[in-house]
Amino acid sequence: MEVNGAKIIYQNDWFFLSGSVVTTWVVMAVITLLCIFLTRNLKVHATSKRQVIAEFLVKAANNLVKGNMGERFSYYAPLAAAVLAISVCSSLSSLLGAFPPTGDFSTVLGWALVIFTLITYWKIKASGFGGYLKSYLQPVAVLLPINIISEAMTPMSMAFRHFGNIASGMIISMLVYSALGALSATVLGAIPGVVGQVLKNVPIFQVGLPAILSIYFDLFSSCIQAFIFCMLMMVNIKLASEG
């Protein structure tokens, strides 16, 4: 059985458990174990190739908010850098054979809803509660139910893109996958013969195509649709703080 694509590993009459979900703990484990080798017996002065990998990340991090946000915003680099190497993890651990969680729409629209959240926080901080409900009235107050609609695809709008594009790469490199296998089975097969015979069972043609599309979608699409949205989320919240 499978739910939004992934596996179920386990399940009774009170909850499941998916591949996507198993995934997850694993990347959080992994991301969790690397922050803690990397900033293990630190010194006020870089002394190890460690370190110095530590504080470029750091840097690195400081530099997207401060540059996309401000420095009014600068401590919201710990969530953009969490964002990123989840986001990324999550995507490159189908390399390694595993359902990526991004491939999941649950699980990316969680992480889009902790985004919402925090997006309207700052939009009643900036024109309190009273002004965040007469915005929905605004310009006029019988656009109300389209301003609802609105504000409610955000976090749509946000999972909708990572996963679309994670799980059409998905699609796609299975489909020309199967297609070549296909291929190979068609031409190898019309040799005659036991020859004929035997190789048709040889996916010759799988070899080369998939491994350049993985490259694409597994590597590069990943880290830009990772890119992609936490700068959605870095955008959101600097405007929503404007009121």
The other form holds:
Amino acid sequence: MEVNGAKIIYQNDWFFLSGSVVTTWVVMAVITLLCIFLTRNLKVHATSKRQVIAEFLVKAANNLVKGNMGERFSYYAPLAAAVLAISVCSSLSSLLGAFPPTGDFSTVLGWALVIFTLITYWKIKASGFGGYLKSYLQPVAVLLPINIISEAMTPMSMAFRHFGNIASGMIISMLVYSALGALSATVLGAIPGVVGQVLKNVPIFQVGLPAILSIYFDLFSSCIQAFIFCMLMMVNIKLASEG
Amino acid sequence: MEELSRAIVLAGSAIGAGLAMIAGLGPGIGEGFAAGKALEAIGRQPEAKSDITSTMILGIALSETTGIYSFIIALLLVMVNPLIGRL
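Alternate state requested, the form predicted in complex with its partner chain (shown: the form predicted alone):
The next block holds the full complex; its first chain is the one shown before.
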């Protein structure tokens, strides 16, 4: 059994294009096309199913942001919805057989760094640049290294959490898969004669059982991790803006 | 000799990965505790169910971090084998 990262599609001396980047582009294109499709021909009074779905999604995003960040930050709803959408769709792309981009640490670290920039922006805005630097010396100046570590751990822990959950799901599914393959080879190989020799190559036990695991590891875990990522982003920005 | 030292490092990495995953114990207990408390809270105030659930999920996700860290360490030890390079 071999656990690999995303496939590298193109490589030269100073640049390589990994499969997860390409999957992310596809996911971005799908989300964009979906948004364009859902928001065409909007009417004041919803007449089409499409518009009802679009309104439901927008309302849900607005309520989520208003409920967690307050009225003041309601303009962050598009960001929260975008993070949620790209995270869910990236993780769910594993259902289509692609390597999920969120199973690649670089992808989630990139998202987390974007969010970290926003958090720092709000921190500086709340207490001024001097106040921001001074907050590293709180409550006593000796704690400066600890404060720097805890600041750096914000994006790291966000990225590790998302990556770790998706990657552990992938590895566990793969382990179960190979174990079931070995089991069916052993059991069916025990049938005497030619029949056993032929059936040995058919991993019959791999049918069905991994799908049940996949409901948890792919569907549930993907959605909940996307929600948590989005939630942490909102909470962190809100706390930062309060100084 | 080279083979032997390699084997020892690999065995040590595997044992270390197994030991690192003991840290999965903590988040498991903590998350179960949090979920139990959330159930108690929902039992007292069923109308605040959605608030309690979202707060609980956030808290569970935060407390899961240590477990994820240990998983990352175990993953690095088994898949990347950083200690082989130290030979």
